[in-house]
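In structure tokens, the next block holds one chain alone, the form predicted on its own.
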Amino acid sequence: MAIEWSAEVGEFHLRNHLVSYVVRVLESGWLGHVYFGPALAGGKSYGHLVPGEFYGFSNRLGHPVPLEYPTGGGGDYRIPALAIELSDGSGVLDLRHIGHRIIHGKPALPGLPSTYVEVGGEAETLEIVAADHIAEIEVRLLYTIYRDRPLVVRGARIVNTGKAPVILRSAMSASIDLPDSDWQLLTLSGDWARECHVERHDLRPGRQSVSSSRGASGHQHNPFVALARPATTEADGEAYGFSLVYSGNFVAEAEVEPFGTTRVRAGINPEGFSWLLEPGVEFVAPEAVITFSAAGLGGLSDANHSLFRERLARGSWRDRARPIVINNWEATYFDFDEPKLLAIASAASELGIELFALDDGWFGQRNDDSTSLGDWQVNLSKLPGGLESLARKVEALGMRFGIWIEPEMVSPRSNLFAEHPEWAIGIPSRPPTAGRNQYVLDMSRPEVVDHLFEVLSSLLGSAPISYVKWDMNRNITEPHSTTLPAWRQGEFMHRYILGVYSLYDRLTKAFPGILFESCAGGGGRFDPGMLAFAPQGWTSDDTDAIERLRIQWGTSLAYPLSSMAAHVSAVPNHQVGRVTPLATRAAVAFFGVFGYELDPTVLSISERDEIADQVAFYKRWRDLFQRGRFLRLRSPFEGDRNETAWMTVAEDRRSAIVGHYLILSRPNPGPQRLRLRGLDAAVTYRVSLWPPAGEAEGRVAGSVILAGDELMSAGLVLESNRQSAEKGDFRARVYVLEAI
């Protein structure tokens, strides 16, 4: 790993054994993008890769010179990274290199989540300073390269060095110019209960983007996009990944211009954004992670999974085995009391489940969703002994105890709203919108954050609470803060998410032993920014196993299994009404942070036995499920979409678990083989089926011995419906591979 600077040619080269990133100071003093891709040799110049510059109003106006942090109005008509309104009303900037420094390690970003290092030698950071002396604006571009990761972390700080305030209109975290447009844009899109569905389309002339203007990253589009060659697969071909470490309004955009080049930018959504930058003050943009893979989409996932799991998530739970949770929501909704909860916890404890999570309805007068958000005091009519009594009784069963909160919200019918109606977001001259019978608190106000920290600190300190599910169930409407003047309302959405981060940071530091799980109506804020505080998130409110195949496949493109909470729920499924086998529900949920969302007191004896076996199986292989290398094999978005397969492989490649899922049963199926990946070709594996197959069930009993090279080259012969007595739709097979 090294950051090289050649003063003779004005060139920076960030490199490790996996990738190189080259930036050149052009003749004009602008910063030109030269290259990002597989590692290049050090000690030489690559300036010949940059086309000639354009100057002034000539027939070359608009020629696509690749730039590191482009601005508008100066002859580059593509999407800018930076747009500023100066005191004279103009917006033209001429940013020229004035200096740089190389930092050992990686500095944190004030007020924002970011990746980090544990020892200085694992990364180096380049800070390049460019300035416009007429506009008196300085831009500090940050580039971090890790020793063993195929990625560069980008960031930007904008400084007003003048005497007059200016207005930021756009401040991207990263922009990169690629020399061609032979790419497909891959996005993770959807809506509530169908998050992170994979969309993949050819780039075409013009702009293509995903974004959010909802105040959260959103169910509709995830702040991760990729560019892949048309022939790129899971295992082969070139791809770039772009992840924004941010949980608010964002944009990720690709533009193809007439010369066939591609510009990609990612950052805070400029729509509705503005920021008054006073003299001597800087604006810090959230960071972006740009990843390169020559080994297909799987290579992008490998890099992101490792980085997010090891150098974005933090705290005492980063490396610990996550507990198996049972959540009472789908078992009781709001209708519960202490005896009912303890009956669920007792039955769950007997099955080996490790943590009981008490969901919505335990506070205020919360018997439905029309009241009490903001009143974080225990409902003593439901829980006469309070949370402490319930938590102690749950712990006596050998389980840990957790609770659900939604701190960013307030009900119109609540004590908090009665005392502080001004704390709710809204425009004073307009009637507010009460989505889901609730308003959103103005997290841009420090007094709101302080109040929530005091109330929640008292709550979390009042009982032995080991887990918190932090929800956010509606997006922002009427974005306005009464504490900001009219000309600064464009700052509100960013200030809101900074307030959320501040509260998360204070609570996670005050209660380092608590496992926080983020949630926003499921995956409505499942993003890298949240992972810096909550190492796992509720992937989707949709717990149907078949729907979860698509959701978990798409989410896994960017996020590790250790971040993806996945539960087995009752049937008919509460979201889609589908009835699936209990084994299939578990076989999907195994590939994540495993848990249950049902009432174990109403299960049959055979169902209880089956769940006890599922729990024991997951505990045995928990580390492999949560921290193994995840490999996608057959996509639910391709072909006839009737089949999905994936696997997780141990770091030493001596064990692996494969999941294969068939949605609809087909008559008279032919033989099938599934080619595996990531194994050791020289190792021989014992391959067994879970649940264990028995001759009485009409299946092949026992296990088979197969070599790694055969499993990867010829494939694993799959058990078909014709071989099994368990015919029907929605079937899953889990194969366990152990080296012998």
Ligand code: DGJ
The other form holds:
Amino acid sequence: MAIEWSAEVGEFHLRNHLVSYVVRVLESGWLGHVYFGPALAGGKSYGHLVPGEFYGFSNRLGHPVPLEYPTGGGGDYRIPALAIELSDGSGVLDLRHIGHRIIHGKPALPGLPSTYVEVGGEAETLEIVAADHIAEIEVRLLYTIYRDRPLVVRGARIVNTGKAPVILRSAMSASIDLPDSDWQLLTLSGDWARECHVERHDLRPGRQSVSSSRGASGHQHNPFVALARPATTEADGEAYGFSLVYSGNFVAEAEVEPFGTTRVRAGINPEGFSWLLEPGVEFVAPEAVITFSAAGLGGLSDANHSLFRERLARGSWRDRARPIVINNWEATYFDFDEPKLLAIASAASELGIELFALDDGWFGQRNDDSTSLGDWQVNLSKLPGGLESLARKVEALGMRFGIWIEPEMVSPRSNLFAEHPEWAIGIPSRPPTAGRNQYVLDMSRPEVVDHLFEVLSSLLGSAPISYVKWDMNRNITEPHSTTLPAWRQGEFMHRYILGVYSLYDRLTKAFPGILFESCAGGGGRFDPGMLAFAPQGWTSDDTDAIERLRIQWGTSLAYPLSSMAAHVSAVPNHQVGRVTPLATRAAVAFFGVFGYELDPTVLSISERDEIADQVAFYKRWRDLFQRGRFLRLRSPFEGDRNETAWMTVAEDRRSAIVGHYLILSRPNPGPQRLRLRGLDAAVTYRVSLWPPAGEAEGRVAGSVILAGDELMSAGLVLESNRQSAEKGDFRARVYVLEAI
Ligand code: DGJ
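What's the form predicted together with the ligand like, now that we've got the form predicted on its own?
In what comes next, the whole complex appears, and the chain from above leads the way.
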């Protein structure tokens, strides 16, 4: 890994054995983007890669290079990275290189989550400083390259070096120009209960984007997009990934211009955003991770998974085995008392489940969703001994204890709202809009964050609490803070999320032993920003096994299995009413951070036996499920959409587990083979089905011995419905591969 600077030709070359990133300083001082892609040899100039006529009419007039951090008003009419309204009302910026430095390691971003380094020599950071002397604006562009990762982490800090305030209209985290547009834009889109569905469409002239203006990254689009060649598959072909380490309003956008080049930018959504930058003050944009893969979408996922798991998630739970949770939400909703909860916990502990998570409804007067958010005191009529007594009883059953909170919210019917109505977000002249009967607290106010820190610290310190599920069930309306002057209201949404980060930061530091799980009505804020504080998230409120195939497939494009909480729930499923076999529900939820979301006291004996086996199986293979290399094999978004297959492989490739799912049963099926990936071709594996033969009636008995090369080249012959007594729809097969 190296960051080379050639003063002679004015070129920066960030490179490791996987990727190169080249920036050129033109004679004028303009910063030109030259290249990001597969590694190029060092010690050479690549300035000739951008021919003049190619960009002639759509860039800074007469200067044949796409700008590294493009601005408007100077002949580049495409989407800018930076837009500033200067004190004279003009918006032209002309940034020229004035210096740079190379830093060992990677500096943290003030107030924002960011990736980091842990060992010396792991990464280097280039900071390029460019300035416009007329506008008196300085921009510090940050680029980190890690030794062994096919990616560059980018950031930008904007400083007002003048004497008058200016208004930031747009400050992207990254912008990059690619020389052609033969790409498809892949996004993770959907809505509540159907998050992260893969959309993949050809780029066409003009702009194509996904964004959020909800105050959270949102269920609708994830702050991850990829560009893939039309022929790119999971295993082969070129792809670029763009992830924004941010949980608020974002945009990720591609623009194809008339010469067929493509610009991609990612950052805070400029719509509704402005930031007054006083003289001498700096604005820090969140960071973006841009990844290149020549090994298909799977290569992008490999890079993101390991970066997010190893150098974005932090704290004592980063590398620890995550417990199997039972959550009482779908078992009880708001209707519970201590005996009912202890009965659930006791039955769960007999099944080997490790942590009991008490969901919504334990505080204030909360017996439905109309009241008490903000009043984080235990409801003594439901839990007469308080949280401590319940937690200790749960611990006596051999389990850990955790709770649900939704700190950012306040119910109109609550003591907190009665005392501090001004803390709820709203515009004084308008009636506020309630969502799920609740308002959002103004997290841009430091006193709100301080109050929440105090109340939640005393709560978390009051009982042996090992786990917290931090929920966020509505988006922001009437975005406005009464503490900000009129001309600063465009800052509100970003200040809100900075307040959320500040609270998360303080609480996770004060309670380093607690495992935090982020949630926003499921995956409504499942993003890299949250992962920096909560190493796992509730992937979706939809726990139907078949819907989860799509949700978990899409989520895994960007996020590791260790971040994806996945639970087995009761049937008929509460979201879609579908009845799926218990084994299938487990076979899907295994591929994530496994748990249960049902009432174990009402199970039949055979269901209890089955669950005990599932729990034991997951514990046996937990490391593989949470930390193995995840490979997607058959997509629920392609073909007839009737099948899904994926697998996880141990780092030493001596074990692997494959999940194959058939949605609707087909009559008289032909023999089917599934080609595996990521195994050791030279190793021989014992392949056995889970649950083992005998436990599931009619299963093909025993195991088979097969070589890695055969499994990858010829494929695994799948057990068919003909061979198994387990006929019917929604069937899963789980294969365990162990080296012999
Ligand atoms: C939404 C979450 O996603 C659910 O799991 C549950 O915690 C409810 N909120 C509780 O209100």
